[in-house]
Amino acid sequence: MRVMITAGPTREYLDDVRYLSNASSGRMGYALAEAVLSAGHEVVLITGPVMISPPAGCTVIAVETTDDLLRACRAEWEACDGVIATAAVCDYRPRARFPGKLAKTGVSLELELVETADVLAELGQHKGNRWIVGFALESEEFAHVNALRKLKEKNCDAIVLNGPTAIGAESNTVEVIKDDGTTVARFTGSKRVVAGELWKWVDATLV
């Protein structure tokens, strides 16, 4: 079996040199790739610019804007059996980016921001008979609702919903929906073992 993962951050330039991001440390997504391995499949593991080393095996395409991201998904997605995107996509650009590096003028900068394109739901919209796991952060009280939400819009199969401690974290909770609303499944600890608990969960269920 063939599995894309999509892991780390993406970033949106105002200029050459600075850009929108978020503090995505990948982890999640490197043991998730690790743990699919271990199981004896192949990996495609798209990320974002992080600071940690992907696992020994798996084809790595580096990205770095959501455009970008977008393209590599689509080029490997035909030839991949499903994906858990654990990417932490920025959901907005700057409508224009400024050449060179802007200098400072004295006067305030409006910043008008576009939404980016939604990856996870073009994958979604050319799923065939390949299966999707979703992640989504929420801080909301509303958070199930939210990911559910989700999981419905972008055609996913599960959802996995966390917050935001575990951005940069070492470890995480996560819960993990079904397309009908209902939790089957709560794993914490360290990334690398709710990874792997993660990924036996989709092998039993999904796969």
Ligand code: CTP
The other form holds:
Amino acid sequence: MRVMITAGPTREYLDDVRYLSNASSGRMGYALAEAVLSAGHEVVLITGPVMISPPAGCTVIAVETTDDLLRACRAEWEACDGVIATAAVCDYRPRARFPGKLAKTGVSLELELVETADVLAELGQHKGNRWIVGFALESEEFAHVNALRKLKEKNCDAIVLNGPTAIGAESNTVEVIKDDGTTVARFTGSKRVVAGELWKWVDATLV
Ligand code: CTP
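Would you mind generating the form predicted in complex with the named molecule now that we have the form predicted on its own?
Now the complete complex, all chains and molecules, led by this one.
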């Protein structure tokens, strides 16, 4: 089996030296890549800029912006059997990218942001007989409802709900929600342990 994993943050540039991004470490996605490889499968790891090294043996495609991520995912999707989307995608980009470095002018600067593409939703639109596992990062009260909405919008088979403390952390607590809205598993521990458990669940249930 050939499994696509998206990981890490994306960056959206305001000028040639400044960008919007987030504190994603890539750990969850890289740990999943390791778990899937250990189970004897192929992994295409499509990753934003992170400080950790990918596990040996996977095909690594390095991306920076959400558009880069979209292009790489589009190109690889056909040849994959499924995707686990852990990437912390930057949902907005500055409307314009200024060439060079914006200099100070002494007055405030207004930044207009426009939405970037929803990469997972696009994969979901061309799903065929592939399986899709999304992640949902929810900080609010209606976390479960929001996660289920994302599952439907992105045509996922399951979505992994976690909270903002997951970003950049060594460990994680997740809840796996299936497309009928039921919570089917909860895992907690180091991202390596959670990845191992999550892959076992995906392999037993969706593959
Ligand atoms: N995702 C994606 N492309 C985006 C945004 C998100 O592929 N532009 C993927 C993420 O990798 C994750 C899932 O969609 O698997 C949900 O991401 P999340 O950030 O929780 O939700 P958003 O769709 O960005 O919605 P919101 O920001 O409104 O919570």
